[in-house]
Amino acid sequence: MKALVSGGAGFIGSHLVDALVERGDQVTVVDDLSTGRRENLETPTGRRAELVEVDVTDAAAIADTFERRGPELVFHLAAQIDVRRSVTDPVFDLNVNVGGTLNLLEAARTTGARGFLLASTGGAVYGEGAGLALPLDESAACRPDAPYGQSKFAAEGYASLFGRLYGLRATALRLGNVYGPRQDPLGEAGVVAIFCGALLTDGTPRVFGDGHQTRDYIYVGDVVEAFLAAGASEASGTYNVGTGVETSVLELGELIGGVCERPFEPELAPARAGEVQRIAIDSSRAAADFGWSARTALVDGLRTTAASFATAS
């Protein structure tokens, strides 16, 4: 099958492609590389995706893109993440996320595309989650906090219209709070490889607010059996992927300290803005309408991706 990956030379994208190659699609990859590594891409077994250096708010050059190579699947995860950054430069945000994934759906469209699926946030679009009944299933009330959570909630939006205009099938999975091997321990986004690389080198892990602000986490293998099974099904709409469980800050702290034989002894800092307190996510839909559920218990994927982290350095 040919499949394109946007955001395939990023953290949870690679692990996606990595997937897809193994099964023997045809891959195209569309990475602008500004927080994509070309390095990802690499496999030992030498069987490579195909990377086309191109922004996704680049319109021309997408279409072309989907003219030369004609994907059946499309996996759209290139979006912008820093929450922060959202909040202080709203119409960039807006740009990626919205004016992005409009680009991919009408390309999409225009060359024939047989799925759509789309990597949105399962916190950031719910809001806070505070004084709910949690896990919040798909039918509660969205309810951004920050930029970022509004404009994955209008790419949700946009690729439900072209389903129902074009009939496109477009899947939309509201992923939880992804961690695992590959993710930037010197980014904005990604509290376990923050710690990771923070304990590994000796350095002091921070915390901003109090550290009993709740996540949903879940590790990144089980995400990229998402995308696949939700590809390889009929299914379309709106689905959370998630493990269900809240778990606090400092609590991950403690279990990544763990299992890297580090105290965890942070530097609280004051909250940021747009960030919600609790949330976590029920992924019974998932489970039900293409058969997937989270695998992989955290501290087994805090293990896995501390020693990815040991190894590299």
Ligand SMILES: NC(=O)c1ccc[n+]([C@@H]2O[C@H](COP(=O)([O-])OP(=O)(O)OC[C@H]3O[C@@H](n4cnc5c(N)ncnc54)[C@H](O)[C@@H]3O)[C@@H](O)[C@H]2O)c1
Contents of the next structure:
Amino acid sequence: MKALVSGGAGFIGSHLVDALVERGDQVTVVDDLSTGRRENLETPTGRRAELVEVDVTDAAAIADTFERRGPELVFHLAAQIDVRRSVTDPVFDLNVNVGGTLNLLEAARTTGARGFLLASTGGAVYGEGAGLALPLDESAACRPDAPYGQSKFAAEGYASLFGRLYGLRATALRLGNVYGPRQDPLGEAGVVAIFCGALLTDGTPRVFGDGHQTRDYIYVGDVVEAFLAAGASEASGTYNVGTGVETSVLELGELIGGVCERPFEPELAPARAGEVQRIAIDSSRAAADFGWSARTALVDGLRTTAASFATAS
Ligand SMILES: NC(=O)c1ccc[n+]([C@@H]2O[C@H](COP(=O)([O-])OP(=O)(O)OC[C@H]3O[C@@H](n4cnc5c(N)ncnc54)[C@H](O)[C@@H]3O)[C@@H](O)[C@H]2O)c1
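Beyond the form predicted on its own, can we have the form predicted in complex with the named molecule?
Below, the chain from earlier opens the complete complex, with every other chain and molecule after it.
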């Protein structure tokens, strides 16, 4: 199978590239290396993918890459992922997350791709979950609290439109807060990388707000399995990809302290704008339609993640 992974030099994308190469796909990575790293592709499997250094907002370069490589399956993960930057520079966020998605959708349908999978976000499209019956399923209203969630929601809308207009099979996976080896502190589950870094270097982790804010933390290996399962099925539409379990920042810190064998003694800082108080997402639909559910217990995933940070530092 010919696969194309945009954002394949990034955290989640590079794990997906490893898995696709491992199963024998011919993989093209499209990435401008703005937050992604070439080293993420320097694994024995990652090296077998072809990296094309292109910005997804460059329509002509994207069209040319698709014409040359003719991918059958497109995994679109390249994005502006920084929630705070989306608040300070919403137009940039829009151009990358919506404009970039449209460029890939256009290229995918004109070159006859048979499937398009978009990385969306269950942590940011729904908005505030406090006061709602958690975990939320896909029928919940989407009221993003930051431009990042809004641009991802708009990108989902275009993917779905290309299904109706052109018959392109488009699937949006609304990921929970993804953590694991290679993760960057800027991402939605950046707190895991930050806490691991602080605890492993005997620094003091900082908690914004009261620490009782919750997220649905999902291991990157489980997310890769969701992309593979959705890609191999005939499923289209929108799917949550999470555990359904809420974990507070303080509980997360305690767990990471446990696996790092360090006491978790954070300093408290003021809460930050644009961040929700509570969220967790229900993935029953993914289980029913393509047989996926999360398999990695949080403490096990954190142990693997902390070990990878300890080796890297
Ligand atoms: N990490 C999470 O918790 C999380 C949660 C929900 C959704 N997502 C989504 O998953 C995807 C991957 O996120 P990640 O955490 O791996 O982040 P990441 O920053 O590691 O990966 C994003 C990749 O896209 C590339 N990129 C950014 N702008 C680009 C552009 N204009 N042109 C080409 N490449 C560009 C970056 O260089 C990077 O390699 C994103 O779409 C993100 O919105 C992530």
